[in-house]
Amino acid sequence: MTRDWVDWHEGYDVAESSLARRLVVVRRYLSEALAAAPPPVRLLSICAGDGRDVLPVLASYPAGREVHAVLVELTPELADRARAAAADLDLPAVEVRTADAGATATYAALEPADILLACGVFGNVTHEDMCRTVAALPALTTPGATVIWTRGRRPDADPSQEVRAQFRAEGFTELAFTAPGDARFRVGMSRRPPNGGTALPSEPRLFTFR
């Protein structure tokens, strides 16, 4: 994947851009998930970028300093930005890992999360990788955990419907879904079923960015 992800993040700073509007929805969903989750809360964000969807929300949340959050980001500059932001916001329980979120081994030693964010993932992988990743989420989360995800639509199709269908097929309950008619972004929030897989898949990769 040759996309410059540091440059891509600049889209967040454009007022009323699709990315900026998506960010507002993701943060709102995360705030709702935190309010509903009994402490102690463990959070996992995959392909976390510079953490701007997570860190300001934790900083404004009354018990945000106690949330054990792991942010996984492959691009070193973005991971460094997330570490710096966590320090500036006084979030000592945030851990930023510069690692490949698509590699199964990255999650081998992680405790299951009560809240998981998969934002900016499904639009960059194949349909098969999306299905494999959604199927693996129960192994990364606790029963009843909340998963927040994003997907963009194309002019000729809306692949977010495939993502929603895959979550339903894996037993997740949809809690919320935002699909503005004047923008391409979609944001979903689903609840993990009380049962399901507890072991990571044997495949070495969940997904590969294309």
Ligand SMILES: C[S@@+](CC[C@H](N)C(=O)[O-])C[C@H]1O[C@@H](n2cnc3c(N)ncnc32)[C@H](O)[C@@H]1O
Second form
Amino acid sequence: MTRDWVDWHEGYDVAESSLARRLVVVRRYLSEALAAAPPPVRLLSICAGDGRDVLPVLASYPAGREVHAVLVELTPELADRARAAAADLDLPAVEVRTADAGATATYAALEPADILLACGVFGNVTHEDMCRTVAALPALTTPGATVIWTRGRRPDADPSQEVRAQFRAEGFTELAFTAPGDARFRVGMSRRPPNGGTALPSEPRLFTFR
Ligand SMILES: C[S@@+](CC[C@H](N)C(=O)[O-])C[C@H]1O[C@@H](n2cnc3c(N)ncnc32)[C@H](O)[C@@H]1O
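Next up, the form predicted in complex with the named molecule, please; the one we just looked at was the form predicted alone.
First the chain shown before, then all remaining chains and molecules of the complex.
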């Protein structure tokens, strides 16, 4: 990891920044996914940061305290912040793991999730790692699960189209996609196919941040 991810989170505090606007969309998609998911609900957020996209939504959702959420975050300071936020919001079923979300072994003992967030991940990994990770998502989720993901656009290209194509290739159904013309963020929400591989890939890593 070469970036200062604590510093990166300060982008959220800039009003109307692409990141601040992205957060609004991710939270809205998560609210919709929670409303559509029959309890009991399991949620997994990979590279979860400080959990600000998940935790306030759970706190405002009627059954949010019952959602078993696992947030996997490698930077200890951010994981600590997420733990503190979950405690402040009285969310006892939230577990924050300070762990490597790119390592396949991290998921070995995890129950499949009904809702999975991969926000701020695909822009930091190679195309091959993005494809491998999307292909592995059926092993991390229940049939019909909802996956919420993000990908930034560059001035010269919009790699979110590659992510959408990869989800389609893996049999996911796109439920929603937001791509404002005046901002670089893109957010997608896709439904996992009812069938699909449930075995974790044999490779030791799904992705590595560049
Ligand atoms: C772009 S930020 C996104 C944070 C959060 N998902 C969000 O959208 O606000 C990427 C996060 O991934 C974390 N990270 C980087 N490599 C990781 C890894 N191998 N496993 C888990 N987290 C990782 C960073 O510490 C950082 O918090």
